[in-house]
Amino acid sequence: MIKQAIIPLAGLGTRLLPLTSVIQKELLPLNGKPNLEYILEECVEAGIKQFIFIIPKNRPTIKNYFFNDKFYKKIIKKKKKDKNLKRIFKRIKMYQKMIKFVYQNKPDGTGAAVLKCKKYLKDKYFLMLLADDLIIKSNCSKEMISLHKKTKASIIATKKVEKRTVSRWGILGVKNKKKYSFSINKVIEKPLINEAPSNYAIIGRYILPKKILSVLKNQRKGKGGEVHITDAIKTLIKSGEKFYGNIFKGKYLDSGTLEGYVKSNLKISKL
């Protein structure tokens, strides 16, 4: 069973400047309740039991947001006939006892934000998860673990993109599909149209074998100088590791510019 996801937090969300230069991205409200919630509750729902967040030392706001134990019971103290407000602390002290914070003080990318997670890493498998892709109407994490009971495989979840498009994703090379899944053959970054093996994109969840951090403390940096997990994935595939897609039935939100910022917003208030 999957039971820790890792959430890595340590991105300097320049594609929704202004509004990060004083709030973190993931901090951001989405119809009253931040980006990151969104994700926790996802994770919960699918029986996800700890959650390892990778932050920066020198950006301690997602640490201050769920461990402000003073400043709640200063507030209930004063409003104590206010219900929702206990509510409210109810559930983010839930989280306090759920999540572990370790530290990525450099931009040098997703695969050494795994790699740094290693000494809480208990079992075969664990979920990755990033942020900024929002995934609502049907859980995700679900699905993929169920696919993960069924095939005893990593598994990432994907969606069709545009032909056009394939250059702006991680592309995904397609064997043995099924009307919601398929077996992984190949990985590629980016690729161009002519180069792209489908148009099947990955999206920001991953269940990945704890082995993938042998491949990460050997791995060289990639593209812009940091260790992409993409490379590590590309490297098990090939060494025999069964990978398989999840086409998810959910409705996908990219919560990462300003543009996306404000339609998740829109979405997210009609649920």
Second form
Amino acid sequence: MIKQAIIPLAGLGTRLLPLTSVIQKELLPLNGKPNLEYILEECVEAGIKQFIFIIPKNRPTIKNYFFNDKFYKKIIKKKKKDKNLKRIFKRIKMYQKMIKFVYQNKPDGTGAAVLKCKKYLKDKYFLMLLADDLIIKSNCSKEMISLHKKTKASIIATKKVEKRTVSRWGILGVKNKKKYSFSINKVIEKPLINEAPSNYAIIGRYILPKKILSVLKNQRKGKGGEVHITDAIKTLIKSGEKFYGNIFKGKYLDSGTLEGYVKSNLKISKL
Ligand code: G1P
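Same protein, different condition: the form predicted alone was shown, now please give the form predicted together with 1-O-phosphono-alpha-D-glucopyranose (G1P).
In what comes next, the whole complex appears, and the chain from above leads the way.
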């Protein structure tokens, strides 16, 4: 069973400036609810029991959002009849019980972030989600967990993208393609058009084996001076570890850029 989910939250959110100069990108509201809560809801529905949030020590916004009991208790005392307020606090209390924090003080990549979670990772496999990749209309984490149960292997969420955009994504090499899945034989982070093995892009959901930690420990920095999870996955594939692509059924919303964020708001408000 996959019970733990890692969520890296230490990015600077420069693609969402000026908003992110005061609000952390994962807390930006989408139709009245922070982006991050959509990700948590997807996980809870898929059976996740614990979240590991990776945050910078000097940016406690997310901690404040989920652990602000004093504030809630004070206003609940004043507005005793407000049922909605109690409902919100109950939801926050539920998340409180599930969240652990680890710290990444410089934005040195998703691989470096995963390595920080070592002391909490218990099971053979865990889920990792990138919070600005929203998938609506069908629960992608649930689909991936079910493919993992079937294959007993690692899983990456994927979607076909336009060929001219391949250098924006991690790109997968495809083998034995079925309708909603394939075996991954290659992976390249942000390739040039002529290097891309396909146009199936990695979208931010991964079921990874705990043994990726020992690969990450010895891994050198990659593109942009960051330790990429993609490079560790590449090493695992080369050593014979099985990885499958889950061609998810839902709709992808990129809320990590200003244009994407505005579009995501419009799409989500129509649900
Ligand atoms: C990250 C990953 C990339 C993946 C993308 C999906 O890139 O490194 O492999 O395709 O997320 O959103 P980033 O968006 O951080 O540049």
